[in-house]
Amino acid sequence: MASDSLLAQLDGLNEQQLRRLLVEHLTKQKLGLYWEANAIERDAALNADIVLPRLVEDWSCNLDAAPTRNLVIEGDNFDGLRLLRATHRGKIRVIYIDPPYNTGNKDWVYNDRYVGANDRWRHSQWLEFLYRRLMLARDLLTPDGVILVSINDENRARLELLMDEVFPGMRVGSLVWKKRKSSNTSLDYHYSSDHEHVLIYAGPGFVFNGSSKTWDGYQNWDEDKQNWWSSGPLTLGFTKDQRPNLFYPLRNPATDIWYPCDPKRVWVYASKTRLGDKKVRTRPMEEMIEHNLVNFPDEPTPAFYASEAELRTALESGLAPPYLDTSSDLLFWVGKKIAFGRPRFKRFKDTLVNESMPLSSWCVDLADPKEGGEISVVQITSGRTSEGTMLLRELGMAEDFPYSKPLSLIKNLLQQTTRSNDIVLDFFAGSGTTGQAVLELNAEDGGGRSFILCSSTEVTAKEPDKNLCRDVCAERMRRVIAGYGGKPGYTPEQGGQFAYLQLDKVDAADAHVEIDESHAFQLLALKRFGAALPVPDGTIKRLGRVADCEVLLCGKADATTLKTLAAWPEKYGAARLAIYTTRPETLRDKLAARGIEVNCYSLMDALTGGQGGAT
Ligand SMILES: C[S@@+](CC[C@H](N)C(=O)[O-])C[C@H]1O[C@@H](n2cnc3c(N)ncnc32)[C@H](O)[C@@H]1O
């Protein structure tokens, strides 16, 4: 137990140290979440070993074509994340995770056993488990990176406080999506919980993509504002009885022409003159007109009635302008110029960025703002959980994985958060929905995003041979890439490939004997190029090229090897060589003696650097 080791530590303190510790403990007020990290059974996955990737070619896909940035990493994600911290630190722009929800309902494995509802330390175990992994994940994000985390309603508050602790000051907000259509009849619920949350935390430079901006509608030039504009309706979906303040005749001060209000769709803005002292939240119509934000159509021949009788005749014959309210004082319109057209709201191009940010929920305002004309919004839409189930059925894998996320949800989240060449990481990948979303999104918008999926095997004492990562996550990606249900699939050029990596762990003290060349090659390929590829034969292994520099891994530096290296720059048209090797100084000197200047790096430093262990 962790509390035993804590007690042992305290045994070593003298009285004064103990007193100081007690005062510190009693006076320290912690704002935020508390969980019993010291009381719970240690997470067996925590370790300080060096994690090394081993490529499994047989379980990879289309790897012979070219190095790939798409990775499927098998193993506990604590190890997966430590590997990535060495290879992808600060390089991942978007992380999406859907961790086990801690329902107590056999939804997550901790130290090879499921954590049940009656487990005394259930919440603390779950929080500590996530805390350790989120702390590693934090280091992977680019400065403008974003992490999106799915969670159910029950655990949302706990997770949000944990996220605040790990990502201080980075909270963007949360989204809500509807996971089912019908109500849940389970007696455990006081109400039918049909929604889930996506918590969003991001670095300072992050912005949502907003709507894809087409400027087609912005074809009107405004000389005063020196800007292009398009128009939208100036009315709202309320009747005159629902919003009496917004129902009034509108006058264009420039032409003295009047516009009757549609009793079924009132104006968006109230009128200052009609409101008197009454306060409203939005700007009054008069101000909108003054700021040139209302477009009155040309009215070369407005209607004009010199008497009430004349007006009544026009109304009866259907020739009067629309929306003239016959129930009110008709005399108001006598002697006024009355419009046939409708004024519209002017939306200027330079204001579109702010207007096109996504809404935070699927709850659409009753007076749908898109109709309102003032704001243009982007809604992130999503299918329900059943969409994920049906998709796995279509892929022939319905029995293999319950409750995958709807593809449309992940795709739309990524569409709002990724740029075209981003790396997207999901370290609770499950059935691999995120990988499919990345491929589909690329196909739709021509992007070159790549995916990294980490998945556990879900091995337990009862199912020692289970391999969820290989048989569900990677298998799904294979089927998606091959094409299914009449869909064409993806070529390697379209991102239709991935490297399957298993993780080997080596004690740092034994690293020099236990790390073999294939480990070293893969780790260096990931570190230097963010890509995996089959390990080539030969003593000199080419990792890739940066500008005019060839990057190589070199084992034994015998006479043949030195000769090959000396001829390398000319053979491959390179100006420089960068070589990872066990004895960098020796190799550099030997090549210098042959008149070749190279940069040599310590292989061991490159392999052991950047991972940091768990304590
Ligand atoms: C809720 S599911 C994710 C489902 C996924 N979003 C989908 O659409 O298929 C959570 C996944 O996390 C995996 N998992 C749990 N603990 C893990 C760990 N320590 N390392 C890696 N994966 C883990 C579980 O095996 C499970 O497949």
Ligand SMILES: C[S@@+](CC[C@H](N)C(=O)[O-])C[C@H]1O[C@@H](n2cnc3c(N)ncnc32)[C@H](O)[C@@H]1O
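The term rigid core refers to the maximal set of C-alpha atoms that superpose within 1.5 Å between the two forms. This structure is a prediction, so every number in the text was calculated from the model and none was measured. Positions refer to the first chain, counted from 1. Compared with the form predicted on its own:
- Core-superposed comparison between the two forms: CA of residue 259 displaced by 2 Å or more.
- In a rigid-core overlay of the protein, residue 21 has its C-alpha displaced by at least 2 Å between the two forms.
- Relative to the superposed core, residue 313 undergoes a Cα shift of 2 Å or more between the two forms.
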Given for the second form:
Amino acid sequence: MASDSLLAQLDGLNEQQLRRLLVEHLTKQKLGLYWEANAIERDAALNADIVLPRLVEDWSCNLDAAPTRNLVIEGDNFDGLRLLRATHRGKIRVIYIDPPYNTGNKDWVYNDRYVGANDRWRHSQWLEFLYRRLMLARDLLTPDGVILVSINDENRARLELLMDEVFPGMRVGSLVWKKRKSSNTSLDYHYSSDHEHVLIYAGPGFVFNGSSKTWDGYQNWDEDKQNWWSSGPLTLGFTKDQRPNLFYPLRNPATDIWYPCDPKRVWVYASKTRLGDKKVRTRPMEEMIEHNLVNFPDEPTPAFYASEAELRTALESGLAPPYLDTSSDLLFWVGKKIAFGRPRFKRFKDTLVNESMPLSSWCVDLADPKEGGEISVVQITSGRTSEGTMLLRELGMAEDFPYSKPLSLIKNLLQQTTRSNDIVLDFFAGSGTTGQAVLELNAEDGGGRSFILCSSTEVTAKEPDKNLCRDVCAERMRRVIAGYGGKPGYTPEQGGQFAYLQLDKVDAADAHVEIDESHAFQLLALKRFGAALPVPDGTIKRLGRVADCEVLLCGKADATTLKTLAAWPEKYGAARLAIYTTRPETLRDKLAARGIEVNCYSLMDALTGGQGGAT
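Okay, that's the form predicted in complex with the ligand, but what's the structure of the form predicted on its own?
What comes next is one chain alone, with no partners or other molecules.
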């Protein structure tokens, strides 16, 4: 029975694990998303071993002695994220991922087994799979960072609830893009699912880049305010029945000319005469006029009717001012000057809250430019999934990766979210579209963005030699960097390089035996400098420099090594040395005896720190 197996499981837990389960049970939210999960298994997976990077120079690109921030990481992205949490915590500003969509149609192989479309545990397995990875990814974001997640319509609701749990209070919204032409495949409901979504979650300081506003409309000069202004509608899209308090005749106190209200589009602001004691958040119309925020048009010959009969005659002949009809209170208008024109709102240039247009949630289909929206917002343009397929065909890789996201979508997402020197992470990198988008953006605006792409091999029992990361993701980046289809490539100075890293996992208890200097050097280079580079020869390995401090990795501290270290500051013009070594106290004392003051750090502490810990 299930209860018997549960009791047997509890019997095998220690006190700390039992406390953890009890706290989780007592504090569990009563409203939200639930799925089958085991907190003990989570902790075990997170703390099972130490993940170490190993540079594969033969599979890297244009890698020389200069460091590179561009990384292609081969392995399970859970392990890749554990590594990055130790090396890039709080440093990544933009994350884009296109995770498996949980269709049940063999769309993900990370557990080396598939779940069927009718498997009752399919959703829980998928949610737990993403939860573990998203929790790690959250720690990588900068305070003003953003994560963008692609998802289909079927699983959007589940993923959005999961994102709410992992990134509480960070929801921005979503974008909608058209992935294909409408089709008749869903005949059951006569419904075509041809759009997908990009969910957006961000820190409090994040804003989209938008697009710079043009000032062409600000051509009117206000002498009193010494400011340029443009005009905008002074009406709202509501009828007089929907907003009766906003339907009233408007008077220009300077000219005593009256303006009838459009019964289908009422005024934006209420009148003091209609408000009475009622409080509203906006100024009444009279204050807007008093502060010169309403532009009344010139009315050289306003209408004037001495009697109701005269006004009716004008209405019947169609010569009366607009928005007057026989249903109006005609007696009110008798003896008043009535305008033919319409007043407008004066929008002054220095009152704009934002100097750029905001981003619309609706993406424009490149194949149908007629979809373009208002000029007051910026819309992302995107091709369809077929664009991704055609691009891979141009790269000679069309059969290697089906249904890749269109480059235009990813490139325009990054154009709206990144700044010139940001790190962009994609830990479901697939064919590497995100990396190509980063390079193209840098080429266009001179930016120095870098990419980190995590991709698995997707090895299965039937395909033991399969390596999607090496043969598709990294290979695509090599071809893009080299240039293709008449397009120029990228030099290392332009970001046209990357380090290919494989992941080795070592049990913490065996770390002091199994970790070699190449592991240590690469991990420290990533942690201290956010970059990878070939491992130099010699007992003393230079990692880099911070201000006037040289950062070194030192193996055994023999007489030759101590002599070299003692001469290092003068030789390289360094005021200080920071040395990672297995015996920091011993090395510090030996150098102090030679009159050299250094900061020595435990190599093992540096290598094991930052990867474990409960999510």
